[in-house]
Partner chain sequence: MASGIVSIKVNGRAEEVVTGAVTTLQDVLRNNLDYTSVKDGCSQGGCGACSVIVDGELRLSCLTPVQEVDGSEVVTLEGLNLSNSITALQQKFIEKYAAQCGFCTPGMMVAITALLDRNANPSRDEIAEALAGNICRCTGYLPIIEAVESIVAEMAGIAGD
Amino acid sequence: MAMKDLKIVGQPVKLRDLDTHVTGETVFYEDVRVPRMLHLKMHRSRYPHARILGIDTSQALSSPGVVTVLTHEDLPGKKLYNALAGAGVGPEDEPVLAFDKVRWKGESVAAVIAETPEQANAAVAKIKVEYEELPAVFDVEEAIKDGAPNLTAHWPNNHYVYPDDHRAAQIRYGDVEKAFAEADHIVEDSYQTQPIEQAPMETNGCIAVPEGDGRITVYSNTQALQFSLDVTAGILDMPTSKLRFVGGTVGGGFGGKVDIQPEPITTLAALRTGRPVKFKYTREEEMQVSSSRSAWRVYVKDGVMNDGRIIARKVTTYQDSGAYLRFSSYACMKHCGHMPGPYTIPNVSVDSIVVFTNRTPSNAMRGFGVMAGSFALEVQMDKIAETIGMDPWELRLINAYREGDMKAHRKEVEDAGMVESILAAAEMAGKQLPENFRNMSSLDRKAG
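Show the structure of the chain whose sequence appears above, on its own, in the form predicted on its own.
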């Protein structure tokens, strides 16, 4: 193969599945056609926080077309799960169907399986759940205060605790307090992001089909096929060899289809009825109960010299995990490791805390953990530039990391290209930088 064939950057690359997408030949899970298929609809909590005192499904069971109704009592295996439990990240804290409390508005309580989606929806409305409404908390800092409503015994203070007993993912590099005392300027501010729904064209869903050999085949649009299979097997107390998960095309995911919510309950429904079962989120469910990108609150304090050098950065962040852990601890570690951004700062302190609130559980979305940090830090850089009267392009070039610099998490910078990226962006934007800045290089801090 010639070297020219290996050059991709700057060249148009055709998506391998583009033709079948355009012609309509791409196969999605909903293209599976099986006879006698049933439909699952979910009864969901109307409260963000409440104790469940009783669940009456009798009227739903006698509703036309209903084959069965499932509650937590029908789960043969684990009532709680966590997708990362197999990797040693726990504990398992999220129910498939709520049994003691509901912790967010829209949480799954009971599943109706009927001949048609319309019959299932009609029966869902007939389920009666007796609740004792409890105080709810929606703000990350309010949630960890003494006396705040407690969501679960897993997290007595409504925040995640890492295996080393730390309440936060942390970085300690240099001495920030000493550097703050020596700085010419202190610039500090707070930043808040909101939950973001991925809004895929194809909503979450799956079809579970009982096979003649005693196995269940699940056709799913999950982004986490092996996670989904393993978690489903644990919940249903069955060997993984009895499950066959078929993935493939995902009609838009962006991280939002690693929830692992449709597959376990749909598989259980297929086992109980002996018939294929389909569970598909409505667009309303996708927007309201599918996990979103986390909301973050970020506090940044910087010590800056008159020449633009940032000599200290202290960051404290709170990630709103919603009611359950899911992948939040992983996102928080990525968030922490991203600090202090693509800049070489000799003194850094970071605390990133996962907080539980009575909001919809959050999960992955395109660089989750990193994007909120980047947003906060880049707005902060502009505020620094304004405070000290420096051009924001020049400020970034002065502080951009170079080849061989040591990052705050003690990983040496390799293949640095920050300086060149800024210079290329400046040229494309028509930004005129002084010659000494145009001559800067990621390979040599002294250049320019």
Contents of the next structure:
Amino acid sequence: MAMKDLKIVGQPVKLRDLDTHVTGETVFYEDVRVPRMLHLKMHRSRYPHARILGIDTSQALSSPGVVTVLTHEDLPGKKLYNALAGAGVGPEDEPVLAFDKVRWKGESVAAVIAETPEQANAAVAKIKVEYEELPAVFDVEEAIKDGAPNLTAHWPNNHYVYPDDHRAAQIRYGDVEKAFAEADHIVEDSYQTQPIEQAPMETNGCIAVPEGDGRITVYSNTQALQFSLDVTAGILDMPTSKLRFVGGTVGGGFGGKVDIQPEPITTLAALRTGRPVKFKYTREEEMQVSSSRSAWRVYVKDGVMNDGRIIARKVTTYQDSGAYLRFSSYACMKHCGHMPGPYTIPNVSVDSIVVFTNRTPSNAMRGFGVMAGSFALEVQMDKIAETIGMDPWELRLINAYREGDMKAHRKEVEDAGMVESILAAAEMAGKQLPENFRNMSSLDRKAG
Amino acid sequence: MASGIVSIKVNGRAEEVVTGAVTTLQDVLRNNLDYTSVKDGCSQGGCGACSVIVDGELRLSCLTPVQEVDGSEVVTLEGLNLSNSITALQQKFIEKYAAQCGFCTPGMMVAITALLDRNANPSRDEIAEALAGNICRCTGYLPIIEAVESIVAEMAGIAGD
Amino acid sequence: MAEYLRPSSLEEAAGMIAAHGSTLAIVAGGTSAMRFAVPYVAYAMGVRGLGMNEIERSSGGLSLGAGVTMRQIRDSLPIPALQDAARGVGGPALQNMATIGGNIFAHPPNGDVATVLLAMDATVTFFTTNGERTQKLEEFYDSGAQADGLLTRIDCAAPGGELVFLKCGRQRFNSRTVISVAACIGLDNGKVGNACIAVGGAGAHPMRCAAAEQALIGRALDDAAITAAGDEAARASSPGTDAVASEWYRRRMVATYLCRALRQIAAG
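Given the form predicted on its own above, produce the structure of the same protein in the form predicted in complex with its partner chain.
First the chain shown before, then all remaining chains and molecules of the complex.
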């Protein structure tokens, strides 16, 4: 099909709600008006790792304006969840409200529902939780050492276990050790990224409204409406037909609104009080409590020939999932599949491991899994170029995959465009390349 | 606590608020008066989504005690919506794709109005500086700046005719 | 929530401060107080109604009401160093609200305007239940920045030389301050006659830097003297670490930016 036959591709498409965005009339969840609305505020763990010995809510319950206080004992259905459980990912490892232990600083322990946000905040401060502080671990490689503090019986060694008892998402292709022995150069380094907050303009939140017909309507800004509906139904032990989730208008997400933190507890609060309840993260909660992008540590070892060909690449990656799984097993698998980058390398070995630490659970953010991998690989490519004294553009062009090449995870390359992309970038950047490189093509490895 | 009556004019309409405790102008506009274009992105003056015009001056409503604007005229985007100039600006925003999630957009509109009231022919740099207190996480700002540039050019063209 | 008090006179305001002490927060522009003070006290006292927003010029000197805003400084004060400092405070909405008085009490690393005022050897005047009290801004900071009344006025003489302000930030507009420096240098026959140097973001409040001043006085404003002054200022700094910058980085930027400011003055 030629471009001229396409009706949508290549054409600008107007956002459906752009007309009301510019007049301020778009209704975000918080703009929904309901009478007699209550406000929910969360009492959160002050420790990164501690055993809960007792939760005393009596003073909070008698605090002015408080309607009710919810702890794990009030949960009618599941006490543990994972957003992707419905898609077969698991196990469900994250408490809706902490019960036996807290595993990160900021974890939800008890919810106060009061007439005003200020009254709810005042009562949150009156909740007394007795803790026995436990040793915590914050580093991925420390966490998987023998004798490291264990977060949960789900993960005896503090790392995720993939199907068939694999500790890592893995690629084995060719023989890296043999190729390392034959290589002219070995280039080796480690790369570390930090957690990054998505920082949407609108913080996470929802309003749950009990309806006359026994249903509850939930106005939410979640990016994961169906997951949230599913999880909420499980936690409330309610059929999904009793829950009406209204969403789609999200004041910025970037992955930061797939946590499914506000909806289940707010829906339960509405059910218990019979009144509309709003739960809105403060900006501080958005920064400190909502999930971030994971921190990743990536070790790369490459075997390189004098002519620039990379003949072997070995990658070992530790993803810091934080205290719970959330989407990490998916992200780590994606990271693994991204290796060894857009290059054809005949010998590849990859181990990417999801590690649990006492840090804020991490989750989605734009290209999660891939971004940290690309960062590590492309800095490594520059390092190789420097080591062997080759132009970094030429090094990439030599190794870029071509149409029909076999990728390390045994899928043939289709619609390759890497060479053309590099050449176009070189032209835009004013980079002069020798003619044989300018004549390279994705369709023909021998060209150029 | 002693209560007092605060009288303000919002978008041309006289309003009275009875309050004794510290109450932000943002809270009054959003929650008492239902002007929901006034967004609450941070409650700490960091994002600009709650920008309004008080007596002709751009202000952050989240850091303004309503008691401090007693007797003032307050304008939100709802109040600007009927003017020809904002309608033309809104059209440019649509043409240039200058809004994505839409959450910062009302604050942007108000801040741009305040800019153009002070300076009808701002340079690109002056536009960027005038919007420096309004954070957008989606667009990367360029389409917004281009929308303002194009409305400025259009207005100059009309003035030159 | 704090009760909102609206005094109608300076006497009434001073009385409220005396009566409520540390349980009262003063709200002028609100940009700092509404975040850092009001949520934690029983009383908030709004002082916008008291005016205090006059700018008076006399024989080269200046008298600024404590309620003068960043916007007023930018629009109405032809002192580039003060204008630069005011321009760097937040975005336009914030500049319409934030006051010069509030800037003197701003949490570090904020307080860029106060840094310039220190380099101008300004005085601050408080209205107390015992009447007016005036002291040097430097002495006010050195004695722990404890106000016993309402800050009403800031006065300064015409700068005794070339006055330059530089801010190290993270972005061009509306940047949090890493550190800021202000230097006022009077040259006498090619030698530094008087030097007034202040650093912001490098301690609990903006501070004068006597060691850096001594490194310059009586010497030509050459590379050796400038480097020595920068080193002294870095040594005298005790900056903090926050999300914007580390103590390590801030200390180095104090030297870098002070040297830059002094070279700018030396170049004329």
